[in-house]
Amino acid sequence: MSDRTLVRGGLVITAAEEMQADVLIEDGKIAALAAPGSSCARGWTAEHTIDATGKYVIPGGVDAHTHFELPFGGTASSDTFETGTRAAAWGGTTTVVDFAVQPRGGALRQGLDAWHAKAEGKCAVDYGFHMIVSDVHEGTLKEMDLLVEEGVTSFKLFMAYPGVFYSDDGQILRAMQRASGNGGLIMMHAENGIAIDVLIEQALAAGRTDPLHHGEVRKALLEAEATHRAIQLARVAGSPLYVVHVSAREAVAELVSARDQGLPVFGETCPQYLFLSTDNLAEPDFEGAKYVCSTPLRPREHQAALWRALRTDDLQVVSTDHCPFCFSGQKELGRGDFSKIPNGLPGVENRMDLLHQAVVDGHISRRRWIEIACAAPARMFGLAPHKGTIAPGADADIVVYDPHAQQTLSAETHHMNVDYSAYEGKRITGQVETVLSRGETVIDRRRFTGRAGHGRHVPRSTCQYLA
């Protein structure tokens, strides 16, 4: 016997349209939508009914850039797959795509198997994997083909972090050439790491050791230069390119120029670049360490270019790059040397709310909110049509969202496994009320009812922007 749930009376918002509609869910899938009170809707019966009157009914968020249990700088990000996906659910995100890491000298398969072991049976919501390629050689390139076939269809390379993840231009070109043949999407951390290391050395030698200097040495021009170089390498290889965590207006200009030429170049930004700035890095008493991430926060005047690019679709996706490190015992590793501060911010729980605040503030429309947080990442990373929308046949990943609720973001109330909030004290209009993942209620009127192990690994198809 089928299990049916009815979400009644809400304003359904997708990237394509807004409509008052009842949503019928059957066996974890969206079965139908109908106008409230219509003859079709009146005939529906269900074991469970959710009253969404006066609320938005939106697709579950797709966060395509998280780092749970990531080893970095002698420590590891503080959210496990269990705590991180639970926090994602609280924030209205029902699918995450995390990054498996190839060990240097090891195989892609070795890294992917290790991340499967971390996640299996632990996740509260569905998940997939990208593959970080940290050692490009002939064996790696052959493995890329095999991973695409089994649903790991995107590969991250780094122009930053020499000696850790860094690939040189020749290695990047080879990986791009391989992706152009197998349908994979290259994701690029675009910063000139070789030049940045020189500036780090010079800053420390001059006694500039505070967190503020993390942002000063990772210059916007070096993000723009790397973005330009990545675009040209992708052109030579005939490969599409996705640039992660774009923070600088100069880098945005490189993406705009490439897209104006019709090139298959895409980009994401993150809430921290839209709502935070170097003012946070400059906070006294080492508090600025909380905001150390790479690419770094920029002066506030860069934000206008990011918002404009989101409106014009020159940036397609807002992900979090969620990579939390506790202030106590982890961020503090960099006292006296900013280069030793673990790079990363928490945010998987805050993304949907912050972007709704952007709607309230007039930066984006409601449909664009859903586009950049749900639909576009699902299409970009081969999760559509099952994720990122509300339509018959899609997974019943649904959020009932109260657009009028008031909340204050705080470490005291968030569910991420980290001892501070990057948005401490920020007032937000709008809040997740109820969350369904494949038809199962995981947040019920602000109460967690999910469970570790509900979340499934989702094999992905290739980038659907290129079909």
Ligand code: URP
The other form holds:
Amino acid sequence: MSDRTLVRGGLVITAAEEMQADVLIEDGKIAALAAPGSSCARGWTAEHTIDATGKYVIPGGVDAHTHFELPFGGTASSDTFETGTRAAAWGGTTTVVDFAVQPRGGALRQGLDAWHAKAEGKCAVDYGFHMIVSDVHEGTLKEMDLLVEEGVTSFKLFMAYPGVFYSDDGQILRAMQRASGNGGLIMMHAENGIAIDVLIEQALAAGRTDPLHHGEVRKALLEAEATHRAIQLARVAGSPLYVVHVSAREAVAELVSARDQGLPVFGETCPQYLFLSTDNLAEPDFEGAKYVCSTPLRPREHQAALWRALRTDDLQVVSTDHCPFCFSGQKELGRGDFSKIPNGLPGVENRMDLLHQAVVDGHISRRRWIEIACAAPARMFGLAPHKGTIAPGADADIVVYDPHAQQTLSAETHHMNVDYSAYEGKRITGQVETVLSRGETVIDRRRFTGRAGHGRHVPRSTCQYLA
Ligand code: URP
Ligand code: ZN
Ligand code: ZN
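The structure above corresponds to the form predicted alone; please give the structure of the form predicted in complex with the ligand next.
Expanding to the full complex; the earlier chain stays at the top.
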């Protein structure tokens, strides 16, 4: 006996089109779209009907950059897979791609197994994994091939954090060469970590210990230099490249120049770089620590270049880099030494709303909202055609979004396991109303009806962005 749901009367928005349509869901998949009201005439019957009149019907968000339970900076990010994916559902995100970490001196397999164990049976929405490669050697390179075959098709390397995740240029080139052979996508944390460490040491020696100095030592030019170097290495290796958390306009210029030459170079930015700035890092009483992440927040002048690149498709994706640490007891580890503040910001619940606000503010169109938050990350990371769109055959990951609702973002009302909001008091027009994950209602008119364990691991194919 099949299970059918009809989402009726809404404006369906995908990256490709907008249309008034009814959506029929059968056994967790989208079965058909039809002109409004024609479902009865077509003889569609459904056990459940969702009235979306006056609302948007959009694909569930795909957040391709989260860190749940990440051991980092002497502590661990505060959202578990259970709390983090529940918060994602509240925010209209129905797929996350988190980062498993290779232990230094260990195998990729060890890291991946550990992350599977953390996530299995806990998630409210579907999830995949990228692999952080922190120790490139012959064994690692061979393992990359195996991981691609089992659906872990992207590998993050770090030009920053010497002694932790850092790889040197030779290691990066080897990993890129391997990826060019096996179809994997190299994701790069592009900051010159060796130079930054010198500047950190000098700042601390001069008594510049406040959070604001985190932004000052992690210079835009050092992001741009690393971005340029990563592009050239990828070019030599003949591999595509995806640069994560781009924040500096000078780094955007490097991506634009590479793309103008026809190179397969892609980039993501994050809401924090679009909506926050170094003004936040300068907040008094150590409050600036709440905004410490890497790459760092930049002066407001950088935002225009990011918005422009999102419009021109020089940046393809907005992910959150959700990596929350509580202010109390975690961010506070860096009082008196900004370099000890755990790096990362919460945001998995806020991304779809903030980007809708960007539509309201005129930065992007509605379809571009869906492209950068749903469709492009799905194609970039091999989740299409199941995720990121509303089309027959796709998973019924659907959000009924009220574009007129008014809300105020706050730690008092959010569902992320963190004691502050990076967007405290920000007014947003629009709100997630109902969320379906593979046809199952996980948020029902702003009530959580999902469960830990509904979310499944999704093996991914290789990057589909060029296709
Ligand atoms: O500050 C950040 N971005 N923390 C998470 C780790 C990373 O580099 O993505
Ligand atoms: Zn990073
Ligand atoms: Zn990250």
